[in-house]
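The data below hold one chain only, encoded as structure tokens and taken in the form predicted alone.
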Amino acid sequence: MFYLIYISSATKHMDDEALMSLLEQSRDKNLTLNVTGMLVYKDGSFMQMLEGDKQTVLDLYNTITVDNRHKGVITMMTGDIKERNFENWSMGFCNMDKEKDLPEFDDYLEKNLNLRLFHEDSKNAYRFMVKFNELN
């Protein structure tokens, strides 16, 4: 199992109904790929774990660079894990712009209020995702 968390700034505003839109479509795709993950989105700022098979998330990880709809697109992580984090959730997703009381993820987000920060410490970044997941 391999495992890819990215960072990038959207290229405009994301509603709540472009960010369901996106979602849908990351949902659907990854069911069909067998991909697990997690999306989180902030102040325009995404951050984004795939897991699953290496090339396969590869090969999705490519597409999703030339998306149109971010830009600034930055490797933060990359590696391999005995079994998924995400397991139960084909993508997994919090817009922190709407979660105001999330007291569990002080500790990560005072040293990193932008998304994009988490790219000085990815091993923050990657237990801020799993941490994520264990509370949900």
Ligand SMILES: Cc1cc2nc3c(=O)[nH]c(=O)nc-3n(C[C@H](O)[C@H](O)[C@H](O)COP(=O)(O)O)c2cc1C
The other form holds:
Amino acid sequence: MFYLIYISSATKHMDDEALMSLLEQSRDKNLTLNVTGMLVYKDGSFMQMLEGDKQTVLDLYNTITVDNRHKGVITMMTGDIKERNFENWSMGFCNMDKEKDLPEFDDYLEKNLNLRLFHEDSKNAYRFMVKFNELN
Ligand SMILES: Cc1cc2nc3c(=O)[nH]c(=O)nc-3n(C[C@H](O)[C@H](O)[C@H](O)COP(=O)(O)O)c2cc1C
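Mind sharing the form predicted in complex with this ligand? What's above is the form predicted alone.
Let's see the whole complex now, leading with the same chain.
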């Protein structure tokens, strides 16, 4: 099992409808690809973790990186894992702009995602995603 985490910036403001249609499209396709993961949106930034068969994830990532709904895609982390973290999610989702009950995550994202400091300590990106999953 392989995973990949990236961050990117939305090219346009993503309203609820745009986010939901992106999510629906992703969930349908991920189900057929046996890909799972988590997508976080905050202040015009995305962070996503994808998990599944290595080549499948890399091929999907190639498709995602050229999607014109976002730009500035930076790979944060890749690696092998024994088991999925998001077994039950073809694509979990959290809109941090709406989520007011997760102040520690909000702080974390503010400091790391926006300033792109994940680059310096990219393991944080993995920890962050896994922690998200534990909340659900
Ligand atoms: C931030 C972001 C995350 C995305 N995540 C996924 C995803 O997890 N799975 C997926 O199939 N498509 C995802 N997409 C959409 C893909 O870029 C692409 O539009 C889609 O896979 C194409 O589907 P199609 O082959 O049915 O045309 C994402 C797009 C963006 C902008």
